[in-house]
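Only one chain comes next, encoded as structure tokens, the form predicted alone.
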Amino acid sequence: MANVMQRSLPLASTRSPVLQFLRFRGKINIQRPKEPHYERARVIAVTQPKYPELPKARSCFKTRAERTQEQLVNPYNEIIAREVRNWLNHSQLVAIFHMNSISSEEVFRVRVQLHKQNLHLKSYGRQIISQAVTGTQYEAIMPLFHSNHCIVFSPNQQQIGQLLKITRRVPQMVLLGGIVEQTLLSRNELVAYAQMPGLQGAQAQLVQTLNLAAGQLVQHLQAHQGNLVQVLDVHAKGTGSGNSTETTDES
């Protein structure tokens, strides 16, 4: 019965459409898609939405120097700059080093060795150093702080020998110059100063030189008197021997 109804009613029968699947040989490039047709590209360009532009910041049009001048002064930097100025004023020896690539463990080891010799290793930024030395007698050391650096302070200028001995074992620390007794010295001058004797040795050499000059002066003053006495002594001995020979002849 069902077969008769399906045959008599053509709309009751369902047939699936004929489908044919095709596979494209090339892969679809998502990152660089193929350019659309000219007409389609025109339609896409016309239908693109336009959004209002955001207001631009005025700081974008300023130079770097202008933006730097407008930066607020950090009061903490002033405190550190005052500390640096205090170290410079109360240190008899200030050595400036250039720091190459070095590990923090190596820096700590050097810091401990220097601290044992009453030497203090410090490191500050260029801006803080500039605030500390601007308008002072130490302003001439600013060209030494263009790169990574460190400073060694000591209240005793005689520790320059120990400083060079310790830093000689650390090739990453390169001596640039220093200040000894408020006098700026170069690297060679610091090395020459380290080879000089200490204060007591210099005082002993001065006393020896003064004593030598005084002894030579006394010797020169007594030279003529000594020669006169020697001549008179020889003359007296010659006269006494002549008289003794005469007395023997008469007898």
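Rigid core: the largest C-alpha set superposing within 1.5 Å between the two forms. No experiment lies behind these values; they were computed from the predicted model shown. Numbering follows the first chain given and starts at 1. Compared with the form predicted together with its partner chain:
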The other form holds:
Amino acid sequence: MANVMQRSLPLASTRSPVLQFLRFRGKINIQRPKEPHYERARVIAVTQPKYPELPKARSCFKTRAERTQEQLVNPYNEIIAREVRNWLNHSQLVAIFHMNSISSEEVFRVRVQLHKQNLHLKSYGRQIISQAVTGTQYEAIMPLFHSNHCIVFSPNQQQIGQLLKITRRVPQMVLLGGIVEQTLLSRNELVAYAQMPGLQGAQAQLVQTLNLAAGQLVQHLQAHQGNLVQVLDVHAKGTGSGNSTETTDES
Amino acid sequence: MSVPFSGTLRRSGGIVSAIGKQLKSINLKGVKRITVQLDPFAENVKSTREFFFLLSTPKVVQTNPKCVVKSDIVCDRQPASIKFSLIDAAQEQAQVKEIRFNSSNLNTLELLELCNKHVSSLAPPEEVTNKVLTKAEKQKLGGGSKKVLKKK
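Rather than the form predicted alone that you just supplied, could I have the structure of the form predicted together with its partner chain?
Full assembly next; the chain just shown is listed first.
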């Protein structure tokens, strides 16, 4: 009778309630979980997921960083490479410097001084420059970018003198080479180019060279007359001074 | 069956920390002038350029502000070299006037190691300047026996 009563009225029984409230007011514990029972632990161990590893041949000599993450190609690099190519194509003067350790205040000072002369100081990473330059006519400048560097662009090649004057005061910037009017120049050649006179000066030199032969002929023809005039001058001066000394002696 | 332990307990930090470690112990006190000669278009100048950069860092310059680091850019594709001109005291010690590194086949770490081995060892030892004693230190040294008790 009691058993029947127990079976028929499960809610009334005190032994095993249908609803058992686990949480009441306080915080539940998830940080120090109870060790699972052996059987439960066995089931969990068996059902852990196994992820396939890459075949060793491909990943053997890669470092851990390379194995776990692959660098995706960033399309922004292409945009910056295009900017570099633009600068290279539109500047008549490109100078490449090796940069030693320098504070940003000094860099700013140099940048301002250069900007006043319409010279633009830029610096890009080697990957981007190689992306911009390989396959074009500027490929030969690649070896200059292996270490810390900066580039100065100018649309006017006459500014080379100003550029050298400004960077002479900055010992941390070491001129390595440059491109002038699509021609690669080494450091000594750039310095020699800066020493050269401007276009008008070069034209004057050419005119002088052309007139040299005719000038020499004229000089030869006039030599004797000039000599005679000079000798007479000296003689006249000599007699003049002699007369003046005689008059002073007499008085 | 146990094999005795062999190997490292700590992993090395890589070439960058090795370079940093060498840089910390670099000392240019025995050097008057450093000339770095390189052709930027030659092969294998990367290590020379990096070494040149590291010599210009403020910490290295601080070891000897009088030492001048000059660069000589050439255009004839000759191999890169670094010349250290020593001060007189160091010259006597080392029996040479200058030390030259042919750096075209050396990498940056090797250059720094060689520099520490040959150049930093020639730095003259630092002179101990007279320390200014504070009042408390003077009392401690001299008046240990004469203790004046302060009445509160």
